[in-house]
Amino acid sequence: MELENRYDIAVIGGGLAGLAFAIQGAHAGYKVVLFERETYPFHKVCGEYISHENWNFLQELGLPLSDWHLPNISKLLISAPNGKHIEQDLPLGGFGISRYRIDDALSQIAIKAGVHLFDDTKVLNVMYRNNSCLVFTNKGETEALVAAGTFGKRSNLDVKWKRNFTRIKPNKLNHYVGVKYHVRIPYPPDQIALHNFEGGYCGISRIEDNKCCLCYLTTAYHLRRNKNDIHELEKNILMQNPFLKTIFSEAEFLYKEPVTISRISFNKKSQIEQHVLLIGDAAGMITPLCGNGMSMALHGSKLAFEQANDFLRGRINRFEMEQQYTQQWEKHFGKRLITGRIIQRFFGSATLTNGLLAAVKPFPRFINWLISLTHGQPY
């Protein structure tokens, strides 16, 4: 397939935010084309348990959910680093997939909907002119109507743009790294157990093919106090709770090595930067803690595909456009990213999150009220 001078919407970015914004706008009759840095199919850095509040949306979208059997996530376990833990029904509930077998189908998908995709492309750079996005890639050059940047965490264009979080001094907020393996263990099918130890946190969760999801947070700083090995930081400081020794002992791991990203960012986040909408972790990122970053994205393609859509079909100007997006997301993120910043300065010491969790394991309905804060409802 060759590159064209001339779209509709043009995607940056094919992780679930920009496949499902793709598939949407292929879907309603818009000529679309998606660029992909990676070469699907492809493992990332995620906790890999999505909302229910997201199924039906993933199943408009093509994708057969009921058929593949996948874990039902009904459970959560908090650990403190001496072991002491809380246990807790999820009121919504979700399920376990990996980013590698849901991203894949989600781009057969989109190019079965008539998406132009091209993977192991690098977009350089956007700039707006004469009421269109121009778009820059190693392949070529087009431009489009309406861009969507959905590039993850941090990219080559958060910095080129200089996006303001990308200038702010390290500090609590913007300074970690993520590790994630699949492994096999014996594990619950229905639960989602958070770990903390100090420095970070540990998620593990079931996905498919009875394989676990394994994905843990930690600062730059605990990396560098063990020599920036990752096996030495998690001999030294995971498997001091409990809960991480078993597992990091006994687990079967599936890969050489793990997959990693460095400087993420939990500082606020603009949804517009030249003119681009930007969709999932580029718009914002919620803390793994809380466990719905994927939620968000899915949600966030669709608040931001109903304005691009009034927007081609001449109901609203780019402004307004623009303008509801943004207050769309804020609506809907807003309130989630506040609560999981508080949430998150809670965890990361060991005094603070023993504390903590002494004091409010009695108070059942507390733990669900904070879980209600960061999910939303089925859309």
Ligand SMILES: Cc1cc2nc3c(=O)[nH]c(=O)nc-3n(C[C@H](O)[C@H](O)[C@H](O)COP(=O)(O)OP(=O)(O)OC[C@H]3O[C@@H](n4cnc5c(N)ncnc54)[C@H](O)[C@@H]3O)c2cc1C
The other form holds:
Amino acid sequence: MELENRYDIAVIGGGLAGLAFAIQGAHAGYKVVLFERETYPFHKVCGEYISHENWNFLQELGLPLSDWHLPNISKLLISAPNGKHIEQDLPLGGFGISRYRIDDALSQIAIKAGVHLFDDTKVLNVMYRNNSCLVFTNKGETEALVAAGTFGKRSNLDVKWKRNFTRIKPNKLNHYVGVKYHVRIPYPPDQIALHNFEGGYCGISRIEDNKCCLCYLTTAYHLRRNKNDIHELEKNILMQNPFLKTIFSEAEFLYKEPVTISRISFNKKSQIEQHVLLIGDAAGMITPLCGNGMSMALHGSKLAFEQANDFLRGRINRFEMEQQYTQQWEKHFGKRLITGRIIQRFFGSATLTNGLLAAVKPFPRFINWLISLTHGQPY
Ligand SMILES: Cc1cc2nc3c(=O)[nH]c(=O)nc-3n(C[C@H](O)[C@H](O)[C@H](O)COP(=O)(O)OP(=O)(O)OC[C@H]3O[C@@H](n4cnc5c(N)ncnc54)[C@H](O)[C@@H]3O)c2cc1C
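Swap state to the form predicted together with this ligand from the form predicted on its own:
Next comes the full complex, and the chain you just saw is listed first.
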């Protein structure tokens, strides 16, 4: 397929936010182009637990979720580094599916819906000129009336645009490393566990085909202290937690090496840059222990598309589109992010997490209240 000179919508980044935005655009009859720098299907660092709040929206986009018999996750186990743990029901719950599968399936739906999808194509810059967004890629350039920046946690564009969070010195919210494996180990299909260790936490839950996603977040500092060697870190630190010791010693690891990502930042971000609507992690990243980043990406794309659609139909001007999207974003996600950052501060120190878990164990309703603050309702 040839890249055309002009589109109604250009989408930069084909994760959940970008694919959902592009599909909505195509379903509404717009000419849409999407650029993804990787080639589908591909693995991505993510815990792969999706809150049920997204079920209806994903089905509306065309995913046959009910036919896939995915693990339904309704229970949470949290363990402290010393192995003490609490178990309780999740208020809304979720389901497990790999990003390899869901992103690929959405990319196929996007293509069928008419999206001009270019994978293996990196966007180098976007510039706003004469009421249009000029998009420069390594394979050519185009322009669009609306551009959606759905390029995730950290991208070349963040640095190019000198976004504030890229210029903040390393601190407690911006120097994280994520590591993910797919493993096989007998594990209850209805449970997600969050196992804490000194300097981070590791989630495990079931995905498709009787596999489990095993994914952890730690700081660059803790990795450095273990000679920048992931396996040393796992042996010396993660396996101090008895649950993780069992998992890491007994599981069958399905890839040779894990998928990793570094320089993750939970600092505040803007929702508009260069007149591009930023959605998903590009607009603000919730700490993974809340298990709600994918919901924010998907729901955010719905909120952004409502405004983009009004703009493209001539019902509002560009200023109103940007202002109303920012307000909607803040209304739905502002509090979730603040709560996520506060909770994040309590995890990481072994002593603090051991104490915190012992303190909240008798108060399951308090834990449910915290979970509800970091989650939304079906939309
Ligand atoms: C350790 C960890 C565990 C997590 N666990 C969970 C969980 O269990 N549940 C949950 O809901 N959330 C979880 N999250 C959060 C979740 O992964 C993200 O919030 C979600 O992936 C955001 O989707 P997105 O579409 O914004 O970004 P992404 O899915 O990251 O997609 C962005 C895409 O943009 C592409 N891209 C970047 N730059 C360019 C460019 N210049 N040109 C073209 N393409 C580009 C990238 O290749 C990528 O495919 C976790 C995050 C981490 C770090």
